[in-house]
Amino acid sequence: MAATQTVQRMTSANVMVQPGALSRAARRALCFARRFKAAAAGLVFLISISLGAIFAPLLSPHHPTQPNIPERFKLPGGQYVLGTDDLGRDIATRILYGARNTLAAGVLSVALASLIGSVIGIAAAYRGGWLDNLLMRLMDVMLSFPAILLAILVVASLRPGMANLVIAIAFSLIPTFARLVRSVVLGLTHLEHVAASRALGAGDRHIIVRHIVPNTAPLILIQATAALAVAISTAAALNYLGLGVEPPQPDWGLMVAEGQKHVFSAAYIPLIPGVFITIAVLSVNFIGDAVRDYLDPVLKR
């Protein structure tokens, strides 16, 4: 009977602190919001389009790659929002659909890059020596080559489709993590608390799970922010050169590709995908911005 009370006495303070909670993350979503206008907007943008390409197939009832010859060329308007191309396909469907490959192109090798990044990174700096100056050399070939560059040499030896884009601009985003983390953790490892944490015995895995890691992670997070928009631009560029994802699967740089022959009859076709990377890489950059901002501790005060 006491063990039934205590549980409902935490039970309905739980309740009790949860609306307070979630008052206190809306206030703050709210100030972040108007501190940072173009982030918030940013923001929206990438949730709803995220959200249309999820749930595209409830959201609209054309296919995105069946051929419709007699809706060729439709204008913008009407059933079909945002026109149709050359094979009578719905551009916005395609665009929902698109948003599925060019996004998690983006977000995939970002995550990727950031992970192994990081662990050269940290590698190279926590060991020092002979590892630090093979791996740092490596990073430096690597970054001697232009990203753009580096990713198309990469997918071009592999073959076009969607894995192999992402490993390829994961391999190209490499490098900036991991002398970004190195250069942190170059001066992480010298403080006072690693060092007296080393002094009482603490293993080489205690001290960068409970002192490097959370310290770098808020600097990955920043670099992620701008990787992002250079994966989703860098994403488009290979699909527009036919490196990417294979036709007839529709993405932004391949509906660009495939539209641009029709630019002076028919500009909308190549002009709205193009004008979705625009505001996608825009986005991103807002955002990135803000969180620079909002965790650098110099702005704070």
Contents of the next structure:
Amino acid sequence: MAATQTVQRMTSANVMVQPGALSRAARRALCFARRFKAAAAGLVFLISISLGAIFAPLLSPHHPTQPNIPERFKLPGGQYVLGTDDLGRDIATRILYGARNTLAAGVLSVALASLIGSVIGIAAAYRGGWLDNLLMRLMDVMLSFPAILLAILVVASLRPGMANLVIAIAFSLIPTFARLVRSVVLGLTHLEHVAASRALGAGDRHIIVRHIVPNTAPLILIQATAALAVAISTAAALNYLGLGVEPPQPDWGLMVAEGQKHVFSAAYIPLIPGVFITIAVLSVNFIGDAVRDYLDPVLKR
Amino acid sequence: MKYLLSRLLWLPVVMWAVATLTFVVLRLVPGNAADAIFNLNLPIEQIEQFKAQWDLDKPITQQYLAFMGDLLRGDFGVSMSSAVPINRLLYERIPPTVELAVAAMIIATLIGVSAGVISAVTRNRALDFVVRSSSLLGMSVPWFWTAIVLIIVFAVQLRWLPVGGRIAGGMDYERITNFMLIDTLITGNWAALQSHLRHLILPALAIGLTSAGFIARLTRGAMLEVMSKDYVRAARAKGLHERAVVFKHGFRNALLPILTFLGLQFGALLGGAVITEMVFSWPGLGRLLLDGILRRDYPVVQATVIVVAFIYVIVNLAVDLAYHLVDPRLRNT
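Mind giving me the form predicted in complex with its partner chain, seeing as the form predicted on its own was just shown?
Full assembly next; the chain just shown is listed first.
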């Protein structure tokens, strides 16, 4: 119940229009939240952790990277909610700051991949011919690699770092977006209203902007939420391998890697960041399922 | 038959494309691995000497042709950091990774497919709910973290299984194929076999559980779709036992999408193996790849990536061929 209320508040706060529209949007959000409780809970988690990450300096009195040796290995509970690590840094604080890296890497790479993938998909379907062939064969080759391996290859070539991590993950996600968009657009270009629009003298740009993009958007959204779960896991994995964020910067995957040597004495250090990765990915999966269930009937119609 | 032949003929083309893309990404991206070496603070003569030694002073097309020529002869070149022939490194590192991925695949398939079938049969009842939530959880847990949780529970707390490695230290066995399971079996070295299996369980579980989640979810969907078909209703109507309906009419027909998905999951499993190897100090391709990246040893990175992608391509081809064995409708095409 608390979850639904928060969602309602969040949604209405974002809309900021006339009272009628506001209550309609709120009612719709409430209805969505009632139908998809797990997704609503996931959304609440993601929104709160994002707000926590943005306002981390205000929320926490501790420094995310500065060692504080006298306070090392403090168990969760008490003064430090989630304990301190082997350098005496507050784990809760590092989780909040770390969310900036983990979640941002996921969101940015999906945004980049869906954009580039859509352009490739539209270009391939719309132009057809040799360009279609060339682009799609290229996508096939990219899909011949296990996705995470492709990301590792790109990061290896560009050298580790946060920006390169985003590029690498985006690169590995592009082919699925391109293929999806291409197949949808191919279906659309043969529809009557597009043909009618063309007969009325509409140019390519008009057709793409007015007919193609709005009709592919819901599918891209479904694909993007699914890809976000993958992107966050991949970001966490690459950071775990030390191919992303550089220490002492906090990141959830990196925190697991750094804490791993303490499995015998202080197992909470590697365990806690993993719990956050899992809940974040789970939340995205819940939302992805809900978005798909919600949009699917619309698409079928 | 014609289809199978065309698929087999297509294989070298796919492999060529995979190798080329790897080469291009590693060499043509600005600031790539080969360029990075020249940013080191070395005297000019030394850099020149280094360039000449690794043919990096030649035009890129010539480098590419040399690389392709070597690859055709099955030669992956020499490691830049250790001067060891990469083929020897691969001979040592491929078997452990394949072992791990296959063991994980078996675990993932057994758990995933049976959970998916159970979930579909008990649709919307408590058991279905349990399976669905745990498969979603399985899908969401990162491999490396599952690995650490398993280590903490089974190796550190319960002390049932070892923390890492491929076999107990000091234990020796005769190397023939370098697949430890096969070697210890044919030489009848039971102590080594047992030790190896004990080391294999946790890493295989860590990778397999994630995939089991995905497989269970897909199996449930495929089963539900088949079970709503008319021929299933007909089978029920003629009074067939529910078990026969589920397995003979339902599962056999759901097998096709499941098989395709298993092939695709193998790619994820290979990726999982690459990462999980780091947690368990498993001496496979993943460790080789990461060491190569950290040492800027791009011939090693190149070789490892190509080999892993080749394995994936071959597995998917095998799945495609298996398709034709399973589905009689496709057999004569």
